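Take a look at this single chain in structure tokens; it is the form predicted on its own.
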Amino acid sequence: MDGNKAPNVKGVDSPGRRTVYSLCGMCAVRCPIQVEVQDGRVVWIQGNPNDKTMGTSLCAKGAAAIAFENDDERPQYPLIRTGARGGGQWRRASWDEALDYIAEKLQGVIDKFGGKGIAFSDRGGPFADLQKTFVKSLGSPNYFNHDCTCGRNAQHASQSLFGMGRKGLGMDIKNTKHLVLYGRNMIESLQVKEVKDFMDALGKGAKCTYIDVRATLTASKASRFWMIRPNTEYALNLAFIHVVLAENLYDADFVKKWVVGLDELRESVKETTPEWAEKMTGVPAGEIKAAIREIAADRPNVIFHLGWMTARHRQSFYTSRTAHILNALMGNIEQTGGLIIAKGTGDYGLKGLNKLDQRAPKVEDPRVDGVGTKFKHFDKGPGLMHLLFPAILSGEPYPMGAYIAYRHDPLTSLPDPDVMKQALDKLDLIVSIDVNYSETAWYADVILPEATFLERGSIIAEKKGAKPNLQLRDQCISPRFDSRPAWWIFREILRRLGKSEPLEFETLEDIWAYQLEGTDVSLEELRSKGVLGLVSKEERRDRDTGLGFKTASGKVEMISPALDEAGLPSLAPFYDPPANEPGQFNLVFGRVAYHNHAHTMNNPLLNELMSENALWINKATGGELGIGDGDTIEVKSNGYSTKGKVRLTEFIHPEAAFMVHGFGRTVPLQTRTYGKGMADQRLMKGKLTSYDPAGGGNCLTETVISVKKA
């Protein structure tokens, strides 16, 4: 692209060598990085040494960012569809033409249905203030993110107990004495700072109990690993609580001050003995007793991980909720080595960033997914994406006309893409703004190429924690192609609709200046470090008088009024999942350390490390089915079938099968990954609207597949 036309930050085209501090964009973690630029080209990337925990460390995905930047197999200019949706027929358009086209279609939707007829989704994260402002400016309440397939169950579990979301309680992993993980594959999910804290803790003698249906790299680091029956970890937690209460292993002083509903909790677990749990989970009762006694001996420097990607089934909300109940019983709150209540600038008497969405008019319409109205027990902020599609199909509670996907790929991340396409086909407009040819982009009407994270700056992020900080994604280089940053794209669409006032800034520097106005932080100081701590000394809340839980009682509530109102139990009995027939397995999915969820499969370097996934099944079980390691197999589920390779291993439970997510791509322009491997989301046929009624997350791991040699 002609750099003079791009909305670049000042000085980005300066000759010679420059050091730029920014945030990685190769996955959703957004690690602080240091980027070396020589004459307009990125020549080196490492972790940002100004962040003490991060240091210069970088994962394989971050290291492959230069290969991604130099790759031509990504959207290079705006495209407008010319054939049928998904048919792959496009024509090149100028930015003006593409934006005019989108604005005309959006205006038509607004005229017919109002702004609420537009839906928007992204992957959440620290820059979401920008996207939310855009959606509010359109007059729509229908902002969604990816969280129904990520942390919704954990979010709602935390809210039901503490009145604060999952990010309201951070984990002091570095100083913990015992970490309990439920399928949280920390080593391969690979948040660099989290992994370094985990390894530091192990180096200092911490223990880790890891519970999963398969042995991951995290299991290899654990002091205890249980290969549990699929979807039964909730039963294990109920047995833990049974022993904690029966043997008085809990922190009586903390519970007396801060927990309400202990009698109801005690009643709910009176029958869930370790012997009962052994029948459900396959974990020996003696080991359950020994483990919880060992863990309790280390309280309060203990963490039961709330989980992001715990198994996804109709009771995974209760898995997360009971993990937090165990944290509360052991007094692991606001404790070194336990959970630390996240603080923002206001907690330290500082002024925070000015928010962009304060500039947008308030939207009064209800959400189309019913969150906040029909489903009052769910957090209505990002809603529940999977409920958007049945609303589009039915036209209830009101019709929808347009959908904008910003770096979000629901046709890959949500189950049953065929049903989603049926819904999308009822819309007048589908727009994808992305740096990749996602499956959703390929089904869109217009693709707008966003500049890569090295080619764009983002709004400043304010991050809560034990000590709050500011983080800056600075622009490192000019775009290679005719792409644009998101803030510019949103502003230009709003300008065409006469709604740009909330994002009416000429440059990104103008947005940064607005955000920082009134704070004690200068842009120069922030740019010089990339990450800026706002306080020097951590403050803890008073465990006797001031923990400040945001529930009605101000305490940890075993019985949630919100769940009561919704007709859902706070302390639910365990539902034993049905046994599978021979040759059938519960499908679970995950990732490896060198691929993110679904965006790196076509990366030139990372594709060399893994270009195709395989289905893991138990070695003995595979033998009984006449399947050999490396064979081609046919995998079926609910009328859908696919073929791929099998990996036989003793490191997976006989009732489970596993594959790495993100493969089975159908976009021919991604030549390295096109048509390779299997797509787990297509096997999840019929699961789009199957979700945990208390937590809202999709029941992904209730998918049952059958396997035979092809």
Second form
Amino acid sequence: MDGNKAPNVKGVDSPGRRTVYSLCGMCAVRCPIQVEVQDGRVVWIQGNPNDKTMGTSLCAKGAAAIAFENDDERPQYPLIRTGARGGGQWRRASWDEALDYIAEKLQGVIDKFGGKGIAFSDRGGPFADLQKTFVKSLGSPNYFNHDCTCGRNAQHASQSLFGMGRKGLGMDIKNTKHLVLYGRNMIESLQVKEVKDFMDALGKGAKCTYIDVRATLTASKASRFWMIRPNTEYALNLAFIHVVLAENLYDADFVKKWVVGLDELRESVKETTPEWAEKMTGVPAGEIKAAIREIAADRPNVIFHLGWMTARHRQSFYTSRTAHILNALMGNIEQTGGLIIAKGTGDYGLKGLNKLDQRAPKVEDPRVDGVGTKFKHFDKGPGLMHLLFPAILSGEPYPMGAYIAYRHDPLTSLPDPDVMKQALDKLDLIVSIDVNYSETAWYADVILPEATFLERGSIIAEKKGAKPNLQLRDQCISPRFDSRPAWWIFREILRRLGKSEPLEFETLEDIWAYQLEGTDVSLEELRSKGVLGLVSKEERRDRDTGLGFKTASGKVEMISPALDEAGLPSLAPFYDPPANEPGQFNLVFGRVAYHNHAHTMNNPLLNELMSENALWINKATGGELGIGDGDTIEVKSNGYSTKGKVRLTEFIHPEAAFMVHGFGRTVPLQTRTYGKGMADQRLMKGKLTSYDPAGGGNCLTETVISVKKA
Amino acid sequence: MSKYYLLQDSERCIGCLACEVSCKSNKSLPVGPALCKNMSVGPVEIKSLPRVRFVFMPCFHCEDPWCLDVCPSGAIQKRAGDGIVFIEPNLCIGCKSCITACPWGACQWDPAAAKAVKCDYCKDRLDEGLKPACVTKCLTQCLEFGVADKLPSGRRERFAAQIARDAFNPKG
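Next, give the form predicted together with the partner chain, keeping in mind that what was shown is the form predicted on its own.
Full assembly next; the chain just shown is listed first.
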């Protein structure tokens, strides 16, 4: 195509048949894939069988990648806004023109406020070294990711106990005897390898206790399902711990060696009996007792899941924290069928990848969200994005001038887009770099079309685990449109600002060579497999002497000094959420297996499977409100109202309502999904600034909606 | 009947629909036709637990296919070697007789090509020694494909293991 001078990886356009190993980009899991290319076109995608767990499996989203590639309803060339923000008027620009425009605006912001006046967000993941290097090179401490609406509470819970983040302890699901899931909908919010292990474990007779406000497909495979009152699972965990301590069901040997603060823990759960928890949760006390006894009988090969998407309510951090306390009490750490400490190259005495980040000068300025200064108990890495918007609005602790969204769509994924827009309106520049017309892109000043994951290579990813490995996203084909890979876009912006030294590489192959320099791995070897294990034999740490928790005491700390210092309880009493009025519900959101959170709604094949969401409410409750299955309803919250379809089911708690996230799109260029369904984030009025003070995650499921027949 | 089997183990199926999308993607089909369909039934409450059953419906590749009998143009054919029933697109006149005739709805309409389409077990893949698209990408191996005289005994093995587990752990 004319104007397409993409910096392709060498040989990507060669004729004939090629097999390319890469990493999927249809959701944030990034599964290893094998791609068959015929004369520059992708003809087949499957899982990469060089990864044994993956095999040739690939989920519906990955299978719809070719449809995504061939779809014209995505940004095809750089666009510069001509009308009002969000007005949908654009002009086509060349890359030079768009990049010059951005650089000029960024220079203005740097001159006025310094580099720290630029904020950037992405969705984390294994390539974040590139993005962090870009932000650091700009001279900004304000790298954010999506995690305040995802796993922050779990992250901080894990850090507060073990000194390690949530990925520091991997789950050996395949070999577990009992898995306890708190709304972790493994089957529909699926990661291919994880769900394969899950189903294998069940096939071998593992039990699963699934706790949620509704019966998901995961519930349909579980051996125990509790339809719990919304936002109360923390009470359940307090009762579990109460029984474990009262009946000595814990691993006394492990606890003696590795847990500090057992007395304080015991004191904190003195009154949280199963009978007490029954009143909070609706789960019968007898069942709570039977369950925890059954689970403890299978210890240490049991797992209490920390949660994945834990931005739910004000006690989500404590739910995750108590799940991990139960893990420690079960002594399941560094145990088959329990939790395995994730190990990196360093743990095996190997040299890891060279990081790009180390090439960039250190940034001394504090973060604008106060993480690391005002909030010392939060992980500085990606900060807390919900705190960015109040900071922009107030100009405190310092004013901001620009925001760059890289494959992140806060107007869809964070609550209350109207407030976000008010903040964004104060900025001189909003840029969206994306493969889709996201809601945020539509509100931006410039849209830079990134090449799709099939059309671009990424930096090499190093993954920790029981055994560390390297993963390559190779480029499969050249871009169909005038789009570019992220590494090139970042370098070009930095070049224009005279700050490109850290990303000054001519080609992606040069970046790969830099990353691999000094390791034992050659690019050829990595390319020939796509996923390369770095060690042959798994090593476990010594459970008597060598678990090496990264806390001050080296042990699992029931009382966290960081929380103490922040004036927050480590072992908090349970807050009983108020009951809803008739006709009101807690809004809970989630996914189906064939859509990701917010990026696939317009995909032709996935849209065909589900083109509109519906609000689930309890059948009996709906009946009392005069609502029939399939009716059109009006849903209201704090002055915002929307209309959609209702699904009545007995498999949802009467106090909860559920919808699949990602619908209610407003970008007319996405014709298949435009205007279809309801957007939960717009119903979450006032929730942008509502978060768990100990964990930092947004309190999304505290949103109360009222429902009536339209 | 064709010499193959394509079995679904509902117990292992998670309803992720990778089968449906892989099929459509492999055949470059537009919105509309689905050569295989994984229908879910439920949830229903069984012994106080929510349970969902899945029913996978490709083409059964009948011994005496209704669709073949009614096809006026000879487009629907049966492979001599293995009994796969398929549509030769160049011969299809788009009359939809097969769609009317098939009792299981296996014959579908491709609006882009204005012709009938149906599952052919991905015969081109079979000829390369590969398995059908739906089976290849299935997440949990709940779909199994092979030659019918070598049917797997997975379900019997699972049942035996279950019996043994219950016997060893009577309190279970």
